[in-house]
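Given next, in structure tokens, is a single chain: the form predicted alone.
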Amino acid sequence: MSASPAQHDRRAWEQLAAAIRPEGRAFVAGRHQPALDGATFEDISPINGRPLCQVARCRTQDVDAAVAAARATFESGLWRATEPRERKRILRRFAELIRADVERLALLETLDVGKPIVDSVGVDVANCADCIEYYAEFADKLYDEVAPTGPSDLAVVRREPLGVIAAIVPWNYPLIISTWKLGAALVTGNSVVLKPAEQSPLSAIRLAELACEAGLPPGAFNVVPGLGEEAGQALARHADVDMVSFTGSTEVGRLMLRYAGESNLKRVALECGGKSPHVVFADADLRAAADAIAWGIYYNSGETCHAGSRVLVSSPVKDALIAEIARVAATITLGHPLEPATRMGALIDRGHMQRVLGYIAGGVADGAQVALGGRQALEETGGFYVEATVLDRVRPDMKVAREEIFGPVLSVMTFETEPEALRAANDSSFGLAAAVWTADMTVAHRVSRALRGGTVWVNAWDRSSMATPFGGFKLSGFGRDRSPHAIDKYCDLKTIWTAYR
């Protein structure tokens, strides 16, 4: 087809879509392979909840194979030894790749995940290419260090690979995280064994299959799909791998620890997901502040760790403000995920979709209202979508202020003073994002200081680039995403001291 992917219909996504046949084999040192024991798991798509391939359910013995593969390469030295222009001809010419394969990327991850074509074209393969082309660009720039010595001494200090990078990815995101961890990793010439969520395996397959075009050797990217109770843990566990680098669940995140506790005490980076609040006071421009509370909210279906699910409001602006969201969520379009008008697809699976609904009737019964939306909408289709949702009259005690519900829900709180709303926006398990909005800079500096979060923002919402690290404090886990900082988890640093006689 000679259009470009902006200029494609729905009628011309399916036709491309009946096109694909999904690869469901696990990848391993260069090559596809299905679960040693033949075993293999239904994948469903959540837009009409039917089976879109089976896909290879790896166990133990398929993660001792890619962890085998993982650590042949590294010793080799096929990868780590690479000169690092030639590292990053690699990565870059496997960023030409995923750009030049936006159409099949791109519909493999709606396909599976259930999120509108468009932001798959121009958000997550777009994302997915700068990263790995970012990462590039570090090969032949990272120094090695001359400690300061006495003349008859010579001091070097080597930042050098930690080995195999176990990354277990969540369903959301899953080409956005994969290089985010992918990225980091194989530029400092890791090995990487990469277990993404069993609702979204396929873009994580066609990754590997990109990156062997590319020129990185086999075995020096594997991708091991499978249920998180199965392969996660065997990977988590294992004894070969040297970090986990997990963004997922507060409690699998717990589990993660164990684990790296009970098996050889590898490193564990953690990013756990979040309940991040708006601080919205009186004098905010409340149609900018509603723009950006709208789409952090329901943009990717409320799926994303860090949308903004809370609000406080000035008590006196409180009514404005949920009239000026509820404007704003009129034109993002709840639809078929393969009609570029769609802005809001279906939520990942049903059993998600029940959850979610669940926390608003729960949300319902502890006295909050529902002031827009609530209900399961698009039935007919099979697939599992719910309509975008505010809660208004919640109290900060209530579950949905407090647990991370990971849907299009929007819980809305009330403040009087400054200090009631830091202590709102601050009692939290988690701490990955927030914002502040108010035309006083004063007040925009003071708070922002005040609030726990690993990104705050000022009278934006979702701004970012990878030149900016992403993670975040308390129950969100530690340890940063993106920025020349994430660099720094997957290396070790070793001195290496001469003395001179």
Ligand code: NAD
Contents of the next structure:
Amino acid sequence: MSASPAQHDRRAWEQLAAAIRPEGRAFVAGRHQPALDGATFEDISPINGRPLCQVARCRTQDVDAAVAAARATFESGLWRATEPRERKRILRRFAELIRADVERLALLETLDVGKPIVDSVGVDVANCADCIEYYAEFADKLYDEVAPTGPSDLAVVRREPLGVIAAIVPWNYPLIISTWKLGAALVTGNSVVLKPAEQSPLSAIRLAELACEAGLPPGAFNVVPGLGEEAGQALARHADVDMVSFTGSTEVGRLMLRYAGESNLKRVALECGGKSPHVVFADADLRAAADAIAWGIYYNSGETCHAGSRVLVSSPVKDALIAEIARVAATITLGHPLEPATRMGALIDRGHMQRVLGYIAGGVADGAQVALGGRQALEETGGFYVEATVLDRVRPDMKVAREEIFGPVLSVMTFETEPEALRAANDSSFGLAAAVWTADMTVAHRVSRALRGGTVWVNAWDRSSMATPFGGFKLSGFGRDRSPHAIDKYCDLKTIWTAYR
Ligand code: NAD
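Having gone through the form predicted alone, I am curious about the other one (the form predicted together with this ligand); can you provide its structure?
After this comes the whole thing, all chains and molecules, with the earlier chain placed first.
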């Protein structure tokens, strides 16, 4: 196919998809491996509910082999002890190969998780390559420290890689979240064993092939697909894993802490769920706010950890804001993910779709009112689609105001005063992100400082870059992905004190 991916129509994408033979085997020590006992599980596409391929169902013995390969490479120094500029060169080459493979990677991502192909191309693959390139640059730019001492001593504070990092990731942004962990862990010389979510293993396996082609030594990056309670648990409990870097639900995040406590006290970093609020004051630019609010909840079908899923709006402007959100939602086409005009695709699987529809029904039973959407869509495709939905008249005690729905469902509540708005916004067990919308920058300053969240936007939503840390407060987890800060969590500090006489 000679046209650029941006020029492909649905037919072109379907032809490419038909030609793809997804690889479902694990990737260990630089080679594809079936599970040692030969077990597989079926990977289903949410686009149409049909099987995509069989995937290796890794269990303890496969995880043992992957961790042993990662440890052997770490101890050999083949990666850890290479010249920094060589590590940079290999990681930059890895980023180039990701860019060159955009069609295949984007298709694997879209077929596996049902997101629009234009997003897989323009956001997921693009950000994944940018992320590896961003961290590659640190290889020969990170300095260690010399501590202040007396004249006869030299105290060097060195940053050393931890060793073997287990990355356990969810299905909503498989490429992006995997590379946030990979880039920051690999650049200082760690080895990585990645456990993709069972719903979305394909792009991770492809990433490992590309890393190997770029020159990463075998064993430095391994992928063990499998079920959470099997491969995931075996990895998080493994005595030779130095750290688990987890992104997923708060419920499984709690298990990570337990597994670490019951095994080798490995370090744990957790990026968990959210119920992020927008606080919209009466003087806000409602068109701008509605635009950001709609995209902030309907992008990726609301399967975004920092989706702005709660709106707290000053009561006199509530109806106007909902009308504006409905106007924007009407422009966000729900459809087949391989159709380039589609901006909202499928939810990850039938169970999750039913869970989302259950939340909507539960909200209505509790007294909320459906102001937009609320139904399953495109049933004839066999896939899992839900309309862009707004629930009005939500009260703070309702489940739809408190629990993470992880779908295209916005819960709207009103407030009368600034203190009331702030109390309601912070009245959540989560603290991933928040936004304040107002024309008064004094109010914006005050409220943004008082909101409890890892990121607070002022008159914006979802503006970010690799240069800013991402992660949460409270049950949204701890530890940060992105930015130089993420590198620190994959390193230990060692002091080497030399006395000169
Ligand atoms: P999940 O917690 O069910 O699964 C995440 C990963 O953990 C998967 O790889 C899964 O196989 C594994 N896992 C499940 N049970 C396990 C166990 N017992 N032991 C070890 N591993 C296990 O989450 P999900 O449904 O894949 O993803 C959705 C959740 O992820 C949402 O709550 C969302 O908010 C969260 N998320 C958070 C962020 C963030 O950066 N804060 C980003 C994306 C998603």
